[in-house]
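In structure tokens, one chain follows: the form predicted alone.
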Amino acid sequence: MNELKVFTFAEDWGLPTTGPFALKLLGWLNLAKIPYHQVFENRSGKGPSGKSPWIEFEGQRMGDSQRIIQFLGQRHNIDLDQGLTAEQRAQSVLRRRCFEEGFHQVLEWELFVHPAGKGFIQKVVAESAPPVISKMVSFSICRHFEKQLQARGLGRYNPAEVEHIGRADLDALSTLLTGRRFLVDDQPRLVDLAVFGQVAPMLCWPMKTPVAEYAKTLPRVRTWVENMRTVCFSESAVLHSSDTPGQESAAQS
């Protein structure tokens, strides 16, 4: 029997994994009862897209969550969006676009150029890395993050900009779930698993960044966070093992 690994960054924060889409890979899975062996590997490099997450199944290496998703739910016959109208379905494709794309560059703001972010990065490496090159390492890592945020549009904008765009966001889903106990209906869907995996992440990293310390202050965004830990990973039963430590990104898809 071909056993499906699923490679993603190591856990931290209480979560099961630092990687944004890799908690929404992980959730899926869970959620469509699929059977899975979790393999930590840091080195993002390692997967065929260069990218975290990625799955090895029945001899095939494939990566990008979305395209995973799609691959295991033809062939499982699972589509957890299954009953809903076009135009629900539609605005979920939007939402979590919104999400994946936009706040994702926050995320990334966040993690690889505040200064507490930055400090993270450093601790994680000095962990794992030889005395000698760490801090190389650490710049290394933040720099091409910085690159990437500024070719993309949002290293452009000041840090008062870049908080000012966290939180139009943060505020939009705390309306989106007004009286509802996920994003769609009363069951978690799939946009509820791609802004889970980017949201949980700042929700529960220590560092004070602005975004991150103004998602704990919204009680709907908070209570929802915590409803998908529980219907995601509280029952979850999944191997773990660790390949070669040493952080490369928490923030890749």
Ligand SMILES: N[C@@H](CCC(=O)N[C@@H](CS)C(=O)NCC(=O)O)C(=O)O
The other form holds:
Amino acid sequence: MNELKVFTFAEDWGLPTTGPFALKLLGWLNLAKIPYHQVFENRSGKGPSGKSPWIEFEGQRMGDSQRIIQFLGQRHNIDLDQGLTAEQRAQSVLRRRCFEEGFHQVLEWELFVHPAGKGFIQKVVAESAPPVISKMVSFSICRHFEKQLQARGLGRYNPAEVEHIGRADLDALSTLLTGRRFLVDDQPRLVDLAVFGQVAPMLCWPMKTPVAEYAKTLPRVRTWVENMRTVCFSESAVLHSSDTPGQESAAQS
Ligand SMILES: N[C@@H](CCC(=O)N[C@@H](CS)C(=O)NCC(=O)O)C(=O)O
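What's the form predicted together with the ligand like, now that we've got the form predicted alone?
Below is the entire complex, every chain and molecule, led by the chain shown above.
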């Protein structure tokens, strides 16, 4: 009853989950040394806010990585940003929101609109859905995200413009990492986790999509991702168990 369950998309690409916001949350739990039980669930629609990740704790279900981190942080009296100056905190908020709101759309565009990303979604769906409906399921997942991207704005740009936008964010990240191990301090803070969640999947996935391919050419971004993986996700950093119910289909609401 008191066990903290964390529902995330399944692991892949050498990462404990493919979900950007779930990566941030898992990294935070590992750094905060809070034990949890990771449950793979690829259907985000099952969560309380229709998005992944979410938690179950003491009979309560809660969605949204930021809300969950705030809730658990208060409960355990943990603030990973403790000691940062007001300016560092302000910089952190803006950088986090740039990547979670802006760059996240680029990631979704490469995964659900670019042919190479769509191919991956089709493969994941085919592994779990019955063959007769598999094509239809992956089509409707990609269509759902395409419509969302239209509504949010990025879907209205052409592919070259999307690539330009994604590269610009990565160039800014690479510049900010000049001469630094982490983004605002000499240890990972919440902003590192949030940005890592959005960038690491692209650095790690094998699909040849333009912005992901570009990310892989940036040495400072690669080194920072590796540092984050070592500090937040190496075996000694993880206090959790996992199981795999409900891997029936790829990400969908
Ligand atoms: N603000 C939320 C965002 C979560 C989110 O956008 N999750 C994506 C997966 S990375 C999702 O579940 N999308 C499904 C949908 O939009 O239908 C958080 O911080 O957890």
